[in-house]
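The chain below stands alone and is given in structure tokens; this is the form predicted alone.
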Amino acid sequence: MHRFFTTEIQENTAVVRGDDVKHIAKVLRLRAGDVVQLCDGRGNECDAVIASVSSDAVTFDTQPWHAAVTEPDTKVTLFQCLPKAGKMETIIQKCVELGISAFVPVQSERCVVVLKPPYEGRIERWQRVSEEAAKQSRRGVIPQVNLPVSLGKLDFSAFDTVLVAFENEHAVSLKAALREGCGTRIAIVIGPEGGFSDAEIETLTGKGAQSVSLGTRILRTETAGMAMLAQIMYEVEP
């Protein structure tokens, strides 16, 4: 079943706009009576019968709304920095299917690519990705993407636990550092091609963080990511 989001709700009834009308109306070709599931973007869902199709907008005949069963309770946010080219798109993409629930883009001391003011052009195409990957997957909210924000101004007071996967980790793998427990809070951090310097690790360990093993095997930037996540989520999810 199709799956969008809108904010516009009221009692019975929701409205969808934007460029959705135009996937609905001339992409799917979706009609009056025809079901769709709307999402609010804060958790909740429903099925939803289209009542009416315009230029400019869908609306729908709601069914009771109820929570997403697709939203994980364990909240991960992802600390990303700044990879080449395309690679953001494909992190962020892959990253919303397995659960993840916001990201914060990371300018760090390796980074290839400096982002500079103004920032929301970028931000806005990685949220259009964020969200896209969200109907596909099924999931209950979009999750968010943030501002940059340098390494040495991260802030980690929201969390319970912080990791962060660094080549030279020996002693602690990431196995060993969730079943120790590690809350429902998680943030996960990911250094750019060229890995995080030591300054820059004790930094992160100064601030409350653990550095974890991924493996014996060195991971790209843009993979690193998702399979921390992954091994999250199959360590918390029942």
Contents of the next structure:
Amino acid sequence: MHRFFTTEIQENTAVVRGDDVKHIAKVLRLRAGDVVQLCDGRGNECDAVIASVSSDAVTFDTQPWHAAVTEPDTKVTLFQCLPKAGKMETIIQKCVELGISAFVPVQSERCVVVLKPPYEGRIERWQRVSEEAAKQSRRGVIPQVNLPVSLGKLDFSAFDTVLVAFENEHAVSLKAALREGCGTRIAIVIGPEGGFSDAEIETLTGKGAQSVSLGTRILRTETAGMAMLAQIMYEVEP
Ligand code: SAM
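For comparison with the form predicted alone, kindly provide the form predicted together with ligand SAM.
Next comes the full complex, this chain leading.
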């Protein structure tokens, strides 16, 4: 069933505007009486019957709203050091499918890509990738892509656990760190193609991060975040 996000919700009606109107009317050719799923972007969803379709809005009669079953109780935020062009879209798409809650692009020493303001265009494009992946994977929320932050300015105070994936960490595995108990708000930090400098690892551990190994194989930056997230979801979801 087709799925759309809207925040324009009244008692038992809702309205979808913007690009989705054209998609509903022209691409999917849906009409009054057809049924879709609506999400409020805060983890709730409902079945909704199209009441009317106009050029700039589609109105719905909504069934009772309920919590989306696709949202994990554990909220994971990926702090991804900026990868080379084109990889961020893949990272965002796959991590949304795997249950990520938010993204923070990180500017670190060895990032080949240096993001300069204005970031809006790039962030908007990444946010659209997140929204499309959220629709496809039936998520109840659209994971937020935040503005980039330089590594030295990262603030992890909102998290119960901060795990930085470091291939030179040989004492603590991700599995062991998770078995210690990780709370419900986890930050994971992934380096760029060139990895982290020792000074950066020191900065991150100084901010409360625990460095963890993802195993003996060296993963690409675009693989490491989704692999780490999948393992965390395996550990925390029923
Ligand atoms: N220094 C790496 C090398 O020797 O090729 C390059 C970094 S790796 C391509 C990109 C990032 O993925 C790393 O900074 C780290 O965050 C993560 N990563 C990759 N393999 C890992 C592993 N086996 N254990 C922990 N983190 C890993």
